[in-house]
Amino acid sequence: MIDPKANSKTVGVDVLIVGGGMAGCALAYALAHKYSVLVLEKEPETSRQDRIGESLPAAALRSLKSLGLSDTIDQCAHSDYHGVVSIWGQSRPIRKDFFDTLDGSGLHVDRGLLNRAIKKAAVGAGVGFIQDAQLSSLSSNNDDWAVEVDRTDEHYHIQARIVVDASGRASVVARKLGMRRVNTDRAVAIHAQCTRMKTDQTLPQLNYQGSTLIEAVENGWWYRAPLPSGKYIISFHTDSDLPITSFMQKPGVWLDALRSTKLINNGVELSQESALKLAVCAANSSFPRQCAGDNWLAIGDAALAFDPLSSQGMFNALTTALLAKQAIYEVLDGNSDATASYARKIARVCNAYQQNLTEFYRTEVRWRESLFWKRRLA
């Protein structure tokens, strides 16, 4: 057996980012023009099959521009995102357009392609990446961090002035620092891709072009968004501990439930049961008890993981990266209060999000005896 520590390397950087997803790569790019940045990847973000979230609201496009990454949109497939059609709290579909809002329309994007474009920009800016990296330990050493990282046949001693947790719901850095993560619910998403037909065949009075669709049902709710590839991502959301969760992971059951929807299956060519590839991922609201401290902070899902109902996942990744960039500039310029200020901003976002999410769930009162809805009406 090869001893990885026999092949050790010592590295010194200004900023070490743990996690190479959208938030981590966007922040890395934004910092690389002034500081040395190294990103640790447990696995390439683009290799993961359990991620959903294709809606990029207009506000997120502003964050992308502020990070200097506007050109990445042109490198990946995308289509217009004009609004939401929902059956929620009533039995008929309602359309809400973004045209008359302050932010306006956004985009539906291929998340994997956008992730790759942002990472490519970060590499081009001089950001270093260590893939298949396992963070074994980190400790504060005066004003710097001493970080130990293992790979299959290598060991790294990394000294960093700032450490950023961009590891998603795993909260690798926060957990290494002894901080627990709070899960406010038990939601999961059971999702698949389905082929889009040329025209919607029912409910012709509504235009679904450029829309995300949402439909509440007795034991949860459905979500559908168009992909630039000409397919749809469709997911069913419920709680992980409910009996329906295990049933809905069976392709035949999932397809039958989809066929029974009024809105979601409209205009979709359903796969054969044998060809349907279902995936399950966490979809609950969660956050660490502390998202920042002396010379460290968390961004993206590591700072605050949203319920997909909010369609704010990529917005959160980019916006927290932008806020973190500002905080890190201040810290490295000598402002020791900058990470505390960042934490207060994230706390305000968290409080507003939880209040808005609670209020929205409580507008659905048709299944008061269903445990899924009873929990959200409490």
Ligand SMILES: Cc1cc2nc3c(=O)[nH]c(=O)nc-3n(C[C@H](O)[C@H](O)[C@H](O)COP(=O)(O)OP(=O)(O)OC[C@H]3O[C@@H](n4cnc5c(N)ncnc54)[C@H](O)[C@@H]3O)c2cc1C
Given for the second form:
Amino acid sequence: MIDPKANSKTVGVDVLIVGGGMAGCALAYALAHKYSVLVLEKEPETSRQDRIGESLPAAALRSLKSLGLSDTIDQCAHSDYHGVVSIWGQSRPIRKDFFDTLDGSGLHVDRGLLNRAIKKAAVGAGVGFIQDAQLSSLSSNNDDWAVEVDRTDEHYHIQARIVVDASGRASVVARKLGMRRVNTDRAVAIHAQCTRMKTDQTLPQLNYQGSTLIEAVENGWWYRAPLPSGKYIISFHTDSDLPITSFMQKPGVWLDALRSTKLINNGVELSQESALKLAVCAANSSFPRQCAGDNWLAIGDAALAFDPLSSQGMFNALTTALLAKQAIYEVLDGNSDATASYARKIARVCNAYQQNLTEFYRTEVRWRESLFWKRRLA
Ligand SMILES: Cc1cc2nc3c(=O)[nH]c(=O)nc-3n(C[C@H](O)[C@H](O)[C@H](O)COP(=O)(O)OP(=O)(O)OC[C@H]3O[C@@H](n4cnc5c(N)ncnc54)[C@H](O)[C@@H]3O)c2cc1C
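What would you give as the form predicted in complex with this ligand, now that the form predicted alone is on the page?
Starting with the chain above, the whole complex follows.
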């Protein structure tokens, strides 16, 4: 319906999802078979600002299947993800294979292609997208939400029965509703893509083909994963308030630190300082004080953002989309307690995650005097 006011449109939908990342698009696809769904995304359609995060554990593949999105894997380049090799808590590398776990191997995926394949499935299922747009306000009146959205020269007035926050760490909906986010630490990632050596030189007697590598160092830790493009993603993690964070944003310093690792630099062709494109992003554990309420809920990173050490971000994006789908079906069927029950499930995941993360960090005791580790051992 077009308002008489020029460039102002009024739209009515069952579900409005704010954020068109993996979580938002997966949920949109899952709901579109029964409900009208609109996704609001701040990035323009042409944006190729792909999220970091390529290691997809097998459990996430199960969630993709439960969402009916298994086909999206065939649309993105990927390679097998067999396990993790780590130098953590001791000075020699240890290999943990996924072969002998219940879930089995996962995949290293082209993240941009996977996100776009999930979005394509949502569009195919009838989901509407408004991109390059800003949420200016939202308010609840009776049983509906009234949401105002601005786009360069357009204004949308959206009425929705349910609003979903899928805006990642930005937590746009929760913040607009006055909820602050809890940051349990200040971790950041300083990362770059690096070229693999033509002949991969593995450490003697250690096969790390198809593995993610992790190495603890004095002021943080590194990870490296193979990308389907043939490159590696390499990321250094430390705390944003430590002086090392600004040093490590200098390509020469980052490369020198990489050179001094035992595991991560193996088989990597180190580029010239001038050619290295470093990027910095938040990598801390964080969550809103409340992740659901009357007729709204948060999914993915907006509900709970994990430390990348856990490699659980995409699994969480897909699994919370599944749980949210169930909760939204129930709410729209008249069960007003369904979002509270969803919030209790997320709270249980959050508690278990924090306990596991704390225990894992406490297994590294070699640098008790370093502030990064002291904080995690306290
Ligand atoms: C260094 C690092 C490495 C990682 N590695 C892995 C890994 O190997 N494996 C793994 O599983 N996970 C990994 N993760 C985590 C994973 O990438 C995230 O958990 C995942 O992207 C979460 O998906 P999401 O859809 O919830 O959020 P996002 O991917 O952040 O998507 C949120 C969307 O909301 C949009 N948005 C934001 N604000 C607004 C607004 N105001 N209005 C409209 N739209 C908005 C954004 O543009 C974006 O498209 C890693 C994370 C980091 C930081």
